[in-house]
Each structure stands twice: as C-alpha cells, then as structure tokens.
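The chain below stands alone and is given in structure tokens; this is the form predicted on its own.
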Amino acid sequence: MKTLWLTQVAAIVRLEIGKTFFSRRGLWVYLLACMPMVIFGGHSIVWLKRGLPCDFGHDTNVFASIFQVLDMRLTLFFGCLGIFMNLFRGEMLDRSLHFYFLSPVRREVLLVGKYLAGLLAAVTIFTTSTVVQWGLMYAHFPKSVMESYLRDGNGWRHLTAYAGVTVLGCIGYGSVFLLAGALMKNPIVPAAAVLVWESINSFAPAVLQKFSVIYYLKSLCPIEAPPDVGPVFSMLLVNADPVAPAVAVPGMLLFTMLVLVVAAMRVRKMEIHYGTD
C-alpha cells in the first residue's frame, strides 16, 4: 500500500510541476523574486560606476537587514502565498479539482502531491533568487576580496545558511498558504491574518511565538541585523529569544507537519460546488 502511495504521489508531483511553475496566475512570483536582485544589482553597478571604495562589513550588514525584511517578510512570503494558495483554490476557479476527487487515490496522497510540486516550484525560484542576490550584494568588489571571504571568513557559510532559511520558509510558508486554500475561498482574508500574526510575533508570549514561521526563520539567520536599521524595522526584526539551529529546523518541520495533518483533515472533507463561486 505504501509503494502505491509513493507511486501516486510522484504522479501527482509530474502532472502539477508544470503547472506550478508555468501558471498564468503565478507570474507574478517571478517578478516578485526578481526585485530584490534589481536592488541588489543597481548597488553593485552604481558602486561600479563612481569607482569609490566600499565597506565590505557594511555591505554584509545590509544584505542581512533587507533579507530579513524584504525577502523573509515579503517575498517569500507574498511569493508562497501565490504558489501554494492556488494549488487546490485554482483548481476549483478552473473547475477541474472533481477529476482528482474522481479518480482513485486518497486525498491526503493528493494533498501531499500537490504540496511537494509546489515545494520544488518555490525552493527552485526563492533559493536561486537569494544566492542570485548574495552574488550581486558582492560582485563590485575585487576578485581577491571574495576569494578572501570565503575561503578565510565566513562566506559559505553565510551563504548556506541564507539559502536554508530560504528553504525553510517555504516549507513553512507553503503549509500555512495551502492550510488556507483549502479553508478559505477568498485569499486576502486569510493572507492578512497570517501577515498580522507573523509582524506581531516578536511581541507574543514565547509560547505562541513558536507557532509561527517567522520565530524559526529569525533564529536562523546567520547575522543580526543591526540596530541603525531604524525603529520600525528595529521591532520587526528584534529576537529577544532565539532558539538554535539543532531546535529551530526541528521545530520548523514539526509545526509544518501539524499545518499539513489539519490540512489533509480538511480535504478529506472537501466538497466541490462550483455554482457557489
């Protein structure tokens, strides 16, 4: 019975790839995981052009807050959301969701499918877009100054660990996102709770901030981002109580896992009326 789950699953994973990375609703996330490479590459090329020195440490400062403001609070948030939201809500708006229901195999295999195309369409675009980024942060420095990074600092494994965080969240995000397309039928509702929640998370008792995607993505980042970052920024990015990685990628996989074991209970009960929408 398991081999033809896993059998199942990986059809499902073939038949949605295409749609995943190709659908004419999701575009848009490739727009959105191209912006921070144009931020990143018009500082190298204006750096470039005047011909003046630059401070590596400052640069390295500001990767790390505009990762973890622009990319982990928008991007790979937004970009999630439009991924996995419409998995089982764009079928429905297609009117096609009946011919899975109709065919012979479980709906928690479905969701499950469904999920890992997904997953590979948002690690694929999100990681290339963050090591795309990191490249372009640094590519108006001299050849020897990388090398000198990587090999004697701590380059790869800044590096690694941007392109973890990367991935983590999109195995968090897309839970959370595909949890909502099979509870809700309008996004924007859903989308701004979730927004709320994770903004608001550093303020939360400690308990419930560990039921969020943000408090494990945080701990995570391989720099602090600095304080000069401004107030506003200051209270978003703020981690009074970071956990360590040997905790953080358990716990984020442990709480993706709850999100996807309340996912699977409601497609099991999933009734398709596409006269209501």
Contents of the next structure:
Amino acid sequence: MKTLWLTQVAAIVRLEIGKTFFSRRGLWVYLLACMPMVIFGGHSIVWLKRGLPCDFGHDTNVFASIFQVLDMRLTLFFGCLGIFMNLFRGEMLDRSLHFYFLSPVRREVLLVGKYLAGLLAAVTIFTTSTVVQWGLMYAHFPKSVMESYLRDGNGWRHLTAYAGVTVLGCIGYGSVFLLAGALMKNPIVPAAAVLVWESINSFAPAVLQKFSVIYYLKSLCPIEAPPDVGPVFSMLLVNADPVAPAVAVPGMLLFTMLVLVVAAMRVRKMEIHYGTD
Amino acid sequence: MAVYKRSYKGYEGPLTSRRKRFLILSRYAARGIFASRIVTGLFILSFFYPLAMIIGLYLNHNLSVLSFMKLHQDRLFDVNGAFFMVFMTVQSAGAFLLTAFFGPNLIAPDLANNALPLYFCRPLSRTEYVAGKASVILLLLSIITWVPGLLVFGVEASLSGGAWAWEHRGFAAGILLGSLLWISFLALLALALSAWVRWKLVAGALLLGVNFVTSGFAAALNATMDVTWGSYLDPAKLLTAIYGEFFGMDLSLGVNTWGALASYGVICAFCTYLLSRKVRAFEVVR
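Having looked at the form predicted on its own, could you now put up the form predicted together with its partner chain?
So here's everything in the complex, that chain up top.
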C-alpha cells in the first residue's frame, strides 16, 4: 500500500510541478523573489561606480536586517501565499479539482503530493533568490576580502543558515497557507490574520510564540539584526527569547506536521462548489 | 403563422443624461457590496473609533463628567496635530483593509466572464465604466475617512469655538486632501490589480501584498543604497508625510510634501495606464 501511495504522490508532484512553476497566475511570485535581488544588485553597482570602500560589517548587518524584514516577512510570506493557496483554490477556479477527487487517490495522498510540489517550487525559487541576493550584496568587495570572510569569518555558515532559514520558511508558511487554502475561500482573511499574528508574535506570551513560523525562523538567523533600523522594524526584529537550532528545526517541523494533519482532515471532508467561486 | 417585419428597432425610450450615465454602473455595483458579511462588519467597525473620539472630545470639555468619573485631570487628551494624525492613520488603514475585500469584486468578474462587450455595446465609454466602478469605492471610503474626520474636527470646533477652528483650519484641509489622495490611490490600484489578475480573491491578496511589500522594498532600498528617495515608493509613508505636513508634525521621514504629491500622481497615472490596457470592448485570445 505504501508503494502505491508513494507512486501516486510522485505522479501528483509531476503533474503539479508544471502548474506551480510555469503558470501565468504565478508569474508575480518570480517578480517577488527578484525584487530583493534588484536592491542588492543596485547596491553593488552603485558602490562600484562610486569607487569608495564599503564597510563589510555594515553591509553584513544591512543584509541581516533586510533578510529578516523583507525576505522572511514579506517576499517569502506572500510568495508562499501565492504558491500554496493556489494549490487547491486555483484548481477550484479552473474547475478541475473534481478530476483529482474522482480518481482513486486518497485525499491525504493528494494533499501530500500537492504540498511537495508547492514546496519544491517555493524552495527552488526563494532559496535561489536568497543565495543570489547574498552574492550580489558582496559582489563589489575584492576577491581577497570575500575569501577571507568565507574562510575565517563564518561566511559559509552564514550563507547556509540563510538558505536553511528560507527552506524552513517555505516549509512552515507553505503548510499554513495550504491549510488556509483548504479552509477558506478568500485568501485575504488568512493572509491578514497570519501577517498580524506574525508581526505581534514578539509581544505574545512565550507559549503562544511557539505557534508561529517567524519565531523559529528568527531564532535560526545567523546574525541578530542591529537595533539601528528604525522603531517599526526593530519592533519586528526583536527576539527576546530565541530557541536553540536543535529545538527550532524540530519545532518547526513538528508545527508543520500538525498543520498538515489538520489540512488533511479538512481535505478529507472537502466538497466542491464551483459556482460560489 | 409566419412572422414578418421583425427587424431591429432602436430603443426609443428616455435616455439618462450623458453626465449621469456612469452612476448607473455605480448603483448596480453598490448593491452587491454589503452582501459580504466581512465587508459589512469592517464597515461598521470603522465607525467605532470616530465614535469613541467624539465621546472623548465631549468628555474633554466637561469637567463635571470627568470629576464624576473620578479622573483627576482637566483633560483626557490634547486635541492637536498628533491627535488628528493618529485618527486619520487609523481610518486610512481601515479604508485600505475594506478596499482589499470589496474593491476587486467590482471589475474582476466582468473581465473574467468577458462581459465588457456587453457594457460597451451600450452608449458608455471606457472612462465612464471606470468612473462608475471607482465612484463606488470613493463613496464608501469617503464615508469612513474624511467624513468622520471632518465631523470630529467640527465637533471640536463647536466645543472650542470658532477661533480654534480658524487657527487649525489646516487640519481640516489635511483631512480632506490626504483622504482624497489615499482613497483615489486605493480605488485605482484595486481596479488596476483586479483588471490584470482577473481573479477577485487574488487581487485582494495582491492589494495587501503590494502595500506591504512596497513598504519593505522602500526601506530596504534606503538602507542598502544609503538614500532617502526610496520612501517615495512607499504609498503609506507618502500619506504619512502629507498628513504630517498639514497637522504640523515634524516626522523627519525624508519625504518632501510636493514630492509625495508628485509620487502619488505617477502611481495613479500608472494604474490608469494599466486599466486602459485591460478595460477594452474586445479581447485578443491567443
């Protein structure tokens, strides 16, 4: 039975990959992922043109702040919203979900297949974006400085951590928005609710903080963002009680599992009403 | 029995005057808005804060009531620029949220179901179509932005006297101008986004995304490039700068008021261009 399920999951992933990567409806996800690249590319070009030395430490702090504010909280958030909400709601819009529901596939298997396809797309797009951003940020520094940073300054560790946080972000937000897509018709409601919850998370009681994606992601960031980023942003960046990576990664995966189980239960009872969309 | 001479005859009844014609669209569009419980709830919710402020203003001028409530101070709060700044920011945020829910519903279904030829085969121009749809947003958002703003200003003026109103007439101008700019921007952005994505649900989420992401993008641009002009890409910051100027607040946002106005002009012109590309009586299907 397990082999059959795995074969079905693989087949669904194959079907969904094309839809998630190349659909016209998903073009803006690429735009979203490219936006920070434009900023960092522009930064390097401007400093190369000016011919002035740029402070490496300052740039590292700027990258840390922008990664936490723009990448983690906005591009990754809205990108995952676009990709994962589309998995079920997009099928409703295209009036094609019943083909899946009529085929001899368990709904849970369908959910896992769709989630994996979305995850593959999100991880590919956003991790590539993060790595390219990191490269572009330091592109204007001499090769020797970069080599020294990578060799002696934990450069590789930082890059791996940023990429890892992006992957975990895709896993966490993906599960949340997949559940939202299965639960709700209108994506604005869950988007606004999750956005508000993630923003006020720093001020929530310690127990409640654990029921959010950003809590684990912030704890895994390699550099704490500096406090000189303005009152609004420092409020978002504050992490009073960070957890160790050994707890954060399993915590995040456990959170995702829980959300996916709830989503599977919901999809099991899902009924199609094309007329209402 | 055979039927003869059933050829086409033009409509000969009374016509709505050209100037009022777009209001027909507004009338029909407005009918469906409050069918959504979320929109109705948000609309009602957006009156709570003005109501609380009006009650607060009344208490502010009634020492006897304050002493009865055992509040040992002569005022609850100061009615100054900061008061109106907070008030208008809250109402503008409410207007934005409300637009995300009902704005895209106005135009996306027409485009998704290829209904535009049905509109434009009648004596209705593209401008009138957009004006008809936008006027619904403008009307609804006016009710929760500048109308309560001016009401609060009027209440304070009636309690503090004509001299206060004359001295602070800039506040009234700020409420009106800032709100009109914001709601015009929201109306055009909501219509343009829904015309391009054609899916009302996605358009709403996109409206939410555009506003938050542009704020983050602008802040990131300022931080990486060591500049301040990135703020001109952030519509919320532009509005804050305009309100700040009229309410006499020194916010040091790095945004010039005229620059903010020009920036709004450019954004609105771009939205109009996007609309003009999509709102057409025909469609090329490839």
